[in-house]
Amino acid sequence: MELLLRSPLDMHIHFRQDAMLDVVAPLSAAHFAGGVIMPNLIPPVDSLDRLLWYTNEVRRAVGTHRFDPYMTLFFRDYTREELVAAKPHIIGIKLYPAGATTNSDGGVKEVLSMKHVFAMMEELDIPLLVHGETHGFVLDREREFCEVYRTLATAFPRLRITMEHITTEAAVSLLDEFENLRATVTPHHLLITLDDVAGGMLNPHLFCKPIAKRPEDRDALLAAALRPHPRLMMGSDSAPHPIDKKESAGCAAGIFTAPIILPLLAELFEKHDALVNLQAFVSDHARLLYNVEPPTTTVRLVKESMIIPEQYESVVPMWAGRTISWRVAEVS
């Protein structure tokens, strides 16, 4: 059995910089035609000067893959020159609440106190990714921030955007009631809860930020992928750390998937009898969301053993060293 994807795309991809882009950076290209690159850098990127740095930077570390970056900048006070001057090089600009994640220190504290950056981002169409979760209790985060997702979408119906990697039932409603939020979702977050985490023995290899919820949140995320909803995108945000950074008792925040983020997906969608939408999700909504037109490329997967490899260099993926039972056979 074998099925064929056409320029899937991944559209949330943290390829940090220094020696982990070299490390990461071509095992996205490998299998993915394009995908949206995260700003969250020490120093952010966030100026015109940084962004064309680190655009370089990563088309050097892809090398000859046929990879499209779409790179985004840190949301900041801009002035409408510097947005204008930075649009022909992002996809968009993404909005970091102040300390909600890996290198966000320097995000947005008052998400509300930003409405002028937001009415000059609706008026030159420059889509808005959001990282939305509040300072509450860590279940209760995303859910608390989806009433800021609400005024945001009804003071700015032009202003497309994007909820970041969501985990709750409340976020995929959401997706129903305003016509401009879509969503990007983790395959991780499809496949588990809260309890893989931390039910039994800690397992630092599956903690990430937006932590892992719930069975129904992760049933309600599932259902909308499977369908799939026509708002609803692949974004890995795979998000690598060096094996000391995880397994140390300040565990860093991440999962990194990104070389087998195609197999698993095609073992989940299979398993669900949905093989047929998986090209929806893994390329053609963000293809029309966004109206991109990354590289074409084929990729042929095949239903046959994989042993996910321990490690990556220094970095340990999403169930190391378990079977799946599908793989990437080649991509032209």
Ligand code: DOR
Given for the second form:
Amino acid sequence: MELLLRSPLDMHIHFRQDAMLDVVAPLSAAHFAGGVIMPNLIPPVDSLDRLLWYTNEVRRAVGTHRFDPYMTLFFRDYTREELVAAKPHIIGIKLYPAGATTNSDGGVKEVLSMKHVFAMMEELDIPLLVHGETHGFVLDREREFCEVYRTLATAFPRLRITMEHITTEAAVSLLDEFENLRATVTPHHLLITLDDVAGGMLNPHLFCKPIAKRPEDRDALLAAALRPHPRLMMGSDSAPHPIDKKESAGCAAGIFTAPIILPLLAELFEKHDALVNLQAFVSDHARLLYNVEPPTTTVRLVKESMIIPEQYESVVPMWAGRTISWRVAEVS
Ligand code: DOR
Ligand code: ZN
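If the structure you just shared is the form predicted on its own, then what does the corresponding form predicted in complex with the named molecule look like?
Below is the whole assembly, all chains and molecules, this chain first.
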């Protein structure tokens, strides 16, 4: 049994910088025709100079793979001139509430105090990508943030807002309330719940932000992905950290999935008899929602078992050592 995917896209990836960039960028670029590259470096990518530098770094690391990096700026109080200058080089601007996750200390303290920036982004048609969590109780953070999404979607009806890596039934419902809301969902949030992270022995390699939630949340996400919902895109949030930062007290948030995303999804969609919808979920919706034309590639997946490697250099992938039933056979 085989499956062909055209120009798969990963609409939320952490490529990092320096040696880590050189390890992970080729792994994504080997399977994907493009992806949205997150700006939460140290220091963040929050100026045109830094954006152009990082774009070059990413292109260098991607090498000869056919892969379009869709770059993002780290949200701050930008002037109109800065936005106009950045627009040709970015797919959107990523907003992190201050302290919500890895390398987000320079994020926004009060999201709704930034309405003047959102108004300019709406006018200039620059999408807003959002890490949607409050500072409340960990399991309630995304649900609480839905009020902020409502306020933004109502106040700025032409602003294209992506709810990044949604994890709750509440966020899935919001998609149907507002035309200008769209979302990414990760493969891991379609597969795991909080039980997999902390229900038995603590598994640091499944610890991420937002944390995996309840079975009913996972089921709502899965139903929307399998359908597939027209405003839902695959964004892996593949977030590598070296093994010593994961297997330690004070474990860093992030799950590394880049090299196994397509096999994981093929297995999952096949299990639910929805393989025909995988193309839309991993490429077509993103192309329409972001108006992008990635390089034409074809990924051939075959139903043959693969053991997930224990490590890629210093990084442990999700489900290391497990056998999954699909693998990538060829990319052309
Ligand atoms: O788990 C996460 N890791 N969530 C994020 O939002 C950021 C990411 C990272 O950069 O490591
Ligand atoms: Zn992320």
